[in-house]
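Here you get one chain, nothing else, as structure tokens; it is the form predicted on its own.
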Amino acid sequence: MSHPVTGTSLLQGNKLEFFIDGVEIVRGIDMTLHKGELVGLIGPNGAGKSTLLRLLCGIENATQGNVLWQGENLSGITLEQRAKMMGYLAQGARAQWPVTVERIVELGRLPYQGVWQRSNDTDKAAIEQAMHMAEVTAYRNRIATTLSGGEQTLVMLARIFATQPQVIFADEPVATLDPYHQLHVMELLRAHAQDDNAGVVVLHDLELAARFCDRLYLFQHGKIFASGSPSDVLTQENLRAVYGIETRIGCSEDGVNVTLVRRICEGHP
């Protein structure tokens, strides 16, 4: 279930624009995110999701607009500042090199080591604190890249967390995850969106997204559609535009609940 959102401004992204090959991707994006909340952003594939995300935590520079980070233009803000600020969880993230899992978390602390610094108590305390709340001990000793694509994005939202940033921005994190780990991650991502922290997740499931998530942005090609809390966005009226769909809409104790009835027409999005 959503909760009401108190906090002050934390993240803004003002007439967001970007480009590739002359291809406008996202168009005049307006967004906020706010201390204690936990946004997410949904849509059809190729709506733009994924790249205001990466414009959002600076990644992609916006063509036109910025982002500012309270108050403050990110452009102006040091990558060795922004990587303990922000963690970003791509898409399908995998470990990339041979490595234990326990070493791959290690790495979420290099934004507070020196090149060759060891890791310290509070290093080592924030990695098992990680690794206990992904639920990946058990693998502490595996090679990162023998587990399966689901436990390695357990793994590497582990490293994320070892970091302990404000905002977590999330590409789909349980597109690979069976229900308890959907599940799973969702209350881990609401759960570090409280008092000075916030998230920012992409999300297909519109079920997850009712239930955890505070406000929802909408998208349709490149542009908000709809955006607020999940009950004024979720609409039989924005999914059957949007999404080409026929839904049933129904509210209970978690919030908003979507039943997906049918296409209306093929190749709609």
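Positions refer to the first chain, counted from 1. Between two forms, the rigid core is defined as the largest C-alpha subset superposing within 1.5 Å. Note that the structure is predicted; figures quoted are calculated from it, not measured. First, how it differs from the form predicted in complex with the partner chain.
Relative to the superposed core, residue 92 undergoes a C-alpha shift smaller than 2 Å between the two forms.
Relative to the superposed rigid core, the position of the CA of residue 148 differs between the two forms by 2 Å or more. Residue 78 shows a C-alpha shift below 2 Å between the two forms [criterion: core-superposed Cα displacement of 2 Å].
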Contents of the next structure:
Amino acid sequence: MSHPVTGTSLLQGNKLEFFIDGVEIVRGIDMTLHKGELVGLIGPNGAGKSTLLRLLCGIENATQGNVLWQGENLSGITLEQRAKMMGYLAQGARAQWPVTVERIVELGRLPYQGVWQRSNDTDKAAIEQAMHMAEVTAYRNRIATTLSGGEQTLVMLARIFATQPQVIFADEPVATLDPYHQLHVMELLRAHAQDDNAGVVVLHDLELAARFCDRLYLFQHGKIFASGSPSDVLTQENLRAVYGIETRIGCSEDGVNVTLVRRICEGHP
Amino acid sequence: MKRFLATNPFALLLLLAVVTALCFVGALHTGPAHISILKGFADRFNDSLSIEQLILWDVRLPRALLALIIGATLGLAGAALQGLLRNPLAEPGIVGVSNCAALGAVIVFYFGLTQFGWYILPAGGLIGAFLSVIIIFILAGKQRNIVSLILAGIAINAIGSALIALALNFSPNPYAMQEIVFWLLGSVSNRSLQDVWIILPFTAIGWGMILYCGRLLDALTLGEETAHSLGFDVKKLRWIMVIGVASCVGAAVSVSGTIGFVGLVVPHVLRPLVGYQPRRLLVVSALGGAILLLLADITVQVLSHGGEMKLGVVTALVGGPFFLYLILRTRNYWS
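Cool, the form predicted on its own is there; where's the form predicted in complex with the partner chain?
Next comes the full complex, this chain leading.
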């Protein structure tokens, strides 16, 4: 499934560093995102994956280094413009008021609407299309907070599709979902990351990362330990060094298979 | 009916606007004297002095206008803060503005400054309200977290209450003390049109700032980070909203004293009718607040014989138990 890395660079992070209260969370990371690819960020808890994701889409500003969007510094692009180009799926994203599914998806059109404006025909068409893509049209009138976790994640993805962004940033979108919904969410992200679009996804499931991502970045202690195609990154040596686990790596027509065997040492890392 | 109103935003607005207008007219007709309101208006424009004109323009109109403006302010500010904090139990007092506005007014009473002009009292209230916002800015301004803003508000609130208590403790004479206590209870009686004019600019600016941030409240339905990713400068807009709330609530409190529960109960009751959409709730809640305060003020006048019951006492008496009922009824829903 891996494409050769020849696409045009869409997003580039240069020497990114990020501190919180003097603690360095991200320590000098360089990374690139090309058109048409889905890039996976993997690594242990607290390795800096989610923080890097937020730096890349501009929710946090890097303490050092910069992010370039098609060669232009991201900090020079207005929030409104960024909102149309990038969609962000927060970790465990849930609606905070009991509003309808359709209304949640409609919020994806906010970047296109002025202060006093309501949804016009273009917005409505985009909302319909987004609900159709994420297959949530059937429960458009249900209250979002009463849906299952998997359904709510799909609704949030539909909200992002309604914005029609070029890049989707998803922070552990499948963490608490059943296998059916895990595959559904990953298939949607994969399908979006074609042509001029792209995606960055933080994952814990190495199997899904191998199946769906074109390239992986493996993180350890705020730095990139390894990067490249899934078969280059997901090696027994890398996983032992970063996670402290023993694995069996296999190969099948689905790509790389990772079997988790056991922990190697206690008190890791 | 509920469903019809939720899917037809203008039907609900129209309904509330009509009820507000009816309540306003009702308030103009309420009072010990039976006068012709139309004659009062006609005499004003004919420049002929009559008892109807005096009662209407010096007593009834200021009272009804203040109930309208202050009710709308409290309803709007309550809806804004509940949306901003995504908490149905938030109310204007939570950012510390009400108490500091009250403190400003109490200081005016304490030093007997009212003798220097009718505008000193509302001015004191407004200064108190804005000082509280500046202090909250200093305490929580650099923080991204909304919790630090609330905690700063609670602290300011407590300090405001303490200083009011101090003023009562050392009040120069029993008369001044009674004046302060009565004023604190909250009322819109015995005010003049001048009071309306002095608070109108501040309330109008506050309303404008809150409504300007309406889209932010909708975006916040998805959480702060997602709102940011949708193009909203959450930190900046949040301050615009808090300053807007301070401006209109501060102005309201500076004329009426503290009137509780309107900002808490009104958005809470009307929220299901707008499908829980925070932006649509704003104007709806403003109209609801105006209706509630007009009705409460009519009730106060109808029930009062001899010693007048204060408006703030009625809203608290009715609002408290009603709110308890709401919490019990929706307990399972919010947990």
